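The chain below stands alone and is given as structure tokens, in the form predicted on its own.
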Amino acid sequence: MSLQNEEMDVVLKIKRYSPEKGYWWQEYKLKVDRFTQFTEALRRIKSEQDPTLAYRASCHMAVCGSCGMKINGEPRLACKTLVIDMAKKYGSNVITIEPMDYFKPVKDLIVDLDEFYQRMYKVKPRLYPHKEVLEGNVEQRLKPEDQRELWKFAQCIWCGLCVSACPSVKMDPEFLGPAAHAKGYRFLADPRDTITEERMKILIDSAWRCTYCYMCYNVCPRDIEPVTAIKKTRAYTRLAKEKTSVAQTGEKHIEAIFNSLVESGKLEEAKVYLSTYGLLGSIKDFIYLFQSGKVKYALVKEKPVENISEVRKILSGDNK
């Protein structure tokens, strides 16, 4: 059988919700071919067996960002996922289902996605442009390059992904997540845009908060690398005005980092995380290393690396 023809008899295990209810999981028996997209089969499933399963899509073209779920415990979409290849990559054609992490669950595959865009207006996703561009006196237009800058971070579809696959969203309320910080960091680099020192207020903390974890990096359908966003955003802390505490820990900890690079061409965690936190801040983690026995480990003293020299060009700028 030639690969356009291929088919295959697969059972999909959907884990579904009612507010009534709770969770449960159900299967589905459904033959697939080569082109059968995860939406596609839902929709067989929704028309053919079981009219009740709830689930969202609509382009159908990785577009829309409205058909997000876990897939084998993946977050994907589910127009962009063919059936087949799922079954292959994990040898079976049993395939799990289940609603996107971190959101509340309304119905089956169905998740409130009401925070997630509150978090995406919070960085103001527009453009505000001078008073002179916006009475049509004068025409702002975008160079190239900076065209080249934010093309990747404007591609966001809101698909909630990477905010379903981000441990630092569960964890903690003040970040604003991957997808917001991608949109936040389109308008806070467009040189058109007349609030730079308000957007630098909203978006650079939260950027500190991130653990690059690259969650987001992994997950986000449109290779749009929301990480990257967050790295290029805590670049602006320099020129920030205001700068929280988190902030101005995040400046320390990079100094720090640099410091030890510059000293032995290593990253010498110990030394680091004290010129980051201070001694008061660190004796609650030196108690705790104490106590597990692994203080030895932050004690060792570091050589230098042979032809340091070296590194301590490149960290200057001078290649010669």
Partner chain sequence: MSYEDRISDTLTKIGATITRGWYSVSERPERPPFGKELEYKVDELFWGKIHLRNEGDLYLLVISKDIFNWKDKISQLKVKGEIEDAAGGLLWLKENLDNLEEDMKYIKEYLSSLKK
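Note that the structure is a prediction, hence the values are computed from the model and not measured. Think of the rigid core as the biggest set of C-alphas that the two forms share within 1.5 Å after superposition. Numbering follows the first chain given and starts at 1. What changes on going to the form predicted in complex with its partner chain:
With the core held fixed, the Cα of K266 is displaced between the two forms by 2 Å or more. Once the rigid core is overlaid between the two forms, E20 does not reach a Cα shift of 2 Å, moving by less than that.
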The other form holds:
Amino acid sequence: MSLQNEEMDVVLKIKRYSPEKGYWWQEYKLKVDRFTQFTEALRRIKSEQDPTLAYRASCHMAVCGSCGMKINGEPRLACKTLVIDMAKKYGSNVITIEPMDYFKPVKDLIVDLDEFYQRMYKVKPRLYPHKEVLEGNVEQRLKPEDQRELWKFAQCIWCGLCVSACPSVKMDPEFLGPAAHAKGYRFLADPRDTITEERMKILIDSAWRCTYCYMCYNVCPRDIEPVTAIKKTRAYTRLAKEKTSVAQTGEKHIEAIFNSLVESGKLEEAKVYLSTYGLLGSIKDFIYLFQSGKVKYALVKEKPVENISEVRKILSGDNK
Amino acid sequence: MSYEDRISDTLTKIGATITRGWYSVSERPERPPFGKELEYKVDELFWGKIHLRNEGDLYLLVISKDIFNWKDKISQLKVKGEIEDAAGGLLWLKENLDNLEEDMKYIKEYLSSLKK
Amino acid sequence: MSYAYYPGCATHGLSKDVDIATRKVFETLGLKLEEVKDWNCCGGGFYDEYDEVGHVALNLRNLSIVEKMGYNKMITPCSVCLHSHRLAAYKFKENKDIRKKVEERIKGTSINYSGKANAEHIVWVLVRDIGIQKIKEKVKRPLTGLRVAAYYGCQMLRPEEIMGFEPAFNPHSMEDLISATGAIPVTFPNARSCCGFPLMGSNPNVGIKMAYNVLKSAKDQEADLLVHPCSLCHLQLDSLQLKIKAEFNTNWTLPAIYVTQLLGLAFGFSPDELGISNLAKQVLISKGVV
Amino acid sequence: MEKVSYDVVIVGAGLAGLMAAHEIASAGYNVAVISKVFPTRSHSAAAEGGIAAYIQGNSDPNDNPDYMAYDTIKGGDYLVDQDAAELLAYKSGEIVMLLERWGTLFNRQPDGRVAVRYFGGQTYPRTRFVGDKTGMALLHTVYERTSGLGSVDFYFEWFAWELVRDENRVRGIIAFDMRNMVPVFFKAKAVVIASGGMGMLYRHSTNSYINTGDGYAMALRARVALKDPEFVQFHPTALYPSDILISEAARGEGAVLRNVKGERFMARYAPKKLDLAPRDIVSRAILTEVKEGRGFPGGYVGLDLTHLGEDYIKERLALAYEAAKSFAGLDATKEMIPVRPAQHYYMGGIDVDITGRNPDLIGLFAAGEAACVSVHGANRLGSNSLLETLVFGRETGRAVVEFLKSYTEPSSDIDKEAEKMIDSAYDVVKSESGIHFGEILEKLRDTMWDYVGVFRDENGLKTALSEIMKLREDMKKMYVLDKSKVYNTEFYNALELKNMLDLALVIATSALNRKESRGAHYRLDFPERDDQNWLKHTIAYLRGNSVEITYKPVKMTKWKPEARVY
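Form predicted in complex with its partner chain structure, per the form predicted on its own context:
Now the full complex is given, and it begins with the chain already shown.
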């Protein structure tokens, strides 16, 4: 156990806001030690320097999700970030703090999260157990490995950081957003739940609207990997009875990828594209490709994997 | 002989009584079972169950009659199975059919020796 | 010095120019690229949604071959291939449930992965192992005056804990490489936003809009060209130039080239030798670079 | 003044408040839940290790609910009302299985049934857990379920300020919408206070920043008594120096405490139970080691997990591992975690019986940490607080439903009274100069930590009282710099400080008054338990600047007090 303390003078440059005054930057100087969390720094500013500074914070141990904000541009929980770490990472003792992006500002670092909560409610975030179970006649079971899998995604603390940073949320009103997908998948995949059909209807179309940029994975303070939940939700498309055109297209695309892999162990985009969008849809884009001078590459045939039988074995999971 | 029968056989061989024969378990009504279980008892020493997964994974639950914490005994326990969980009188081992007999015999001896 | 080289499908397909330029640049730097023997696709960033276990196994097959070839670093020009392999290695190490299933899946195959080998991006190797200084020494034709937007995209950076080369919100490897060529690096707001490629297979209307946003953001900073680190960004940002122009009714384009194409230009290769597209070539001519 | 009417108003949206809300709303009554924060941000989320439960058929076969009640009573140093402990034990299995049915992702045994582990003071293992984020998992489950009923109105980010009462009945509460400072009179037939604890009174606390004891102070100002206010629990293993809780689960899973010499020093203090002795004993042991020079420089000891193995630690003690890494820069799989005691829980609270009913005021109920059902007595056992919130949250909900069935509307009008209460809250905004809340707050936290902490004596407590009185004077000069009406957190911090000073006075006075050592209340000048004179509950009323203390007997059923040896 080697606790090495150190101290540092820092300047916190906080982007403040009030409806009356709009935005302004304000600087606060303070001394921090090795263990000072941003929530503690903010608390000290409020208690010792400027009581008017407004921010949310509660548990200071990264389980309540109150203190989401941008620190040096990174969407983070203030409590889970140490001041000295940020100063070192960016090589400067001047650190900026801003409210989360995307959400409407309310005051200083406080933003309006109602829109976020609405997203969460949309996915019916609760278990719908079997009637016999609810009445207490039957005991449910859950395999420990399933518990581990679900718990990973159930740890969302509703902090809003992933939504604030998600590009698809900003561009596509039909996309539920990363947090809601993690929550949705946690119930979709729970074998104790009974409304799987309905959940697929809510989740699948939206799942195909994620762009896999891994921003949510990166910013999630609980490491719940919303994007992984979205990927796993897409796998349910096969089971869905009704599919929107976005889901259908997506499904064709992934099937084309699978087929290409089985056939050659490699992925031939031109062919995949053709099977996803059909000849008519593709022709137009091939014209653009032609104009860009790329079409010559489309005609190159990559050699398949020699040991294709091994690849097929991996893909099929059949090792007999 | 079926896998299940071989397990029952093993239990009988070490002197266990089967108190409840194989039954299926699932997460909830209307879901296919993910495994099956059998309950046993060995004298006044210990009892428990065998939990057998559809995929073949085999778990052994040992509940000791005498009061102690299995967690404190883990270091001295010489079982072939993998210890999955130990709390109070409850001990879970991940087994395979080849080791089951030997491990149960060992536990029987171990618990008898504690009694002395 | 030699490296295990994993081009990936796109780099051997529609983004073949990435492969061509990369080989030329490494040759100039005196480094050997040994292609991974009988490599297979990484899953293109999608296959894990279809079969998570199969995805890990597929990627471990490549890494296992790399280990057999005697390397620990498998370098790739494609951010998605990079991401896919690193994610697979990470899952195999950290998630015991997945590890168990993968081990089951690869039983009876030639795969034997020790955990030592992992994928690295070409950009990382250029910046960290080879070094900006050595690159500068090879510059024959400084790209003076050319304003080049430094684009990172997503998967080379995120998740930061798994990619790990540079801070995801404050990277500068691309700027460093652009500077090395004598060009002016242009930083722009959408430099770390998604190009939209992964949406092209399901929701192309939004996918293309993302591409437009990236290009527009760079154009607003008066960039002449955009440079990126990914064979799939290449498919999106380079191939869709004219489509974007038509759909968003713009009077501009912002050609996108791969980072080794830019280096290749500075090393004295012609745009044609590097497979640079017509649009980008026109910019280079108009700026007097070639 | 705006007014709204509900059958029931619940203050607090943690586990106790939500559970009560669920019960009342399910019976068809309309309910408003008022909370300073969005429900999942309540302090229940911070509970880590687990929830104790005897589950028939899924417990150690030698165990039974009576042993559980006994452990609770002994753990509480016999200041426990034994009927409450029995109820807690007998309903524990049922409530955990209810939460399981609602979807809580409890850790499992290989057969898919709920797993179990040991916690301090338990004869048999009873703690059910979700990794070491059990509170968070339960809170989310109950909130998700309650919000799905559609019949509960949530007023989150609303600040509850005063109880409104007439001669003998509660008539509702005054609360502010924090976004615009608009006060609203919530008229109600019954009020349930479930506003949680008060850790912010202490310099070192594992509690959330929101835990400022608002509910206790609301009750005190409404002439309602607190029971056993001198009993404050200090958790032995808060991470040094940031006071982040390292769960008792760590010791439950086999971690051991070591001093600077590497000795497993608990052998000296609790030869049998060792590291799993109750919290008051372990806290005193740590501070004794430090005082006698066997602590690490800075004043802490080490919590050693290293022998448990990386996989096990990461799965079952993820939060402890993470906390050590994120907040102290240590790898708990390889090094000891630096820990020291910090305020953690408040055994005292609003005086209620086992139905959650308060005897001073008709229609007033309380549940959870805000209440004192006397189930924890002088020291709470780990894993019993989550259990209490759910069992007594539900019991209270049921009692409220019974109360409503025979409710008759009072004739008197109370609106004018309510209006006055709002005016008094605004004083701090009207003043143009004076003292900021922060100046007073920091002094209060130091005073409570230094003199009303783990070890107490007469001189210290008298010093504390005179300091608290001085701060209460200062408080009259308090003013708020921020005159904005939008999310004026300074205004609410000022109101919180008023609450804290009311409570502090009551705690310190009661601690000075109790001349014995029992559970968490340890008097250096009276180191022994004194059942002859002090086996009784303190009942404390706030009368202006003084505290009036009376007593209530402890309810005994089966268990006679005996020496508390572990």
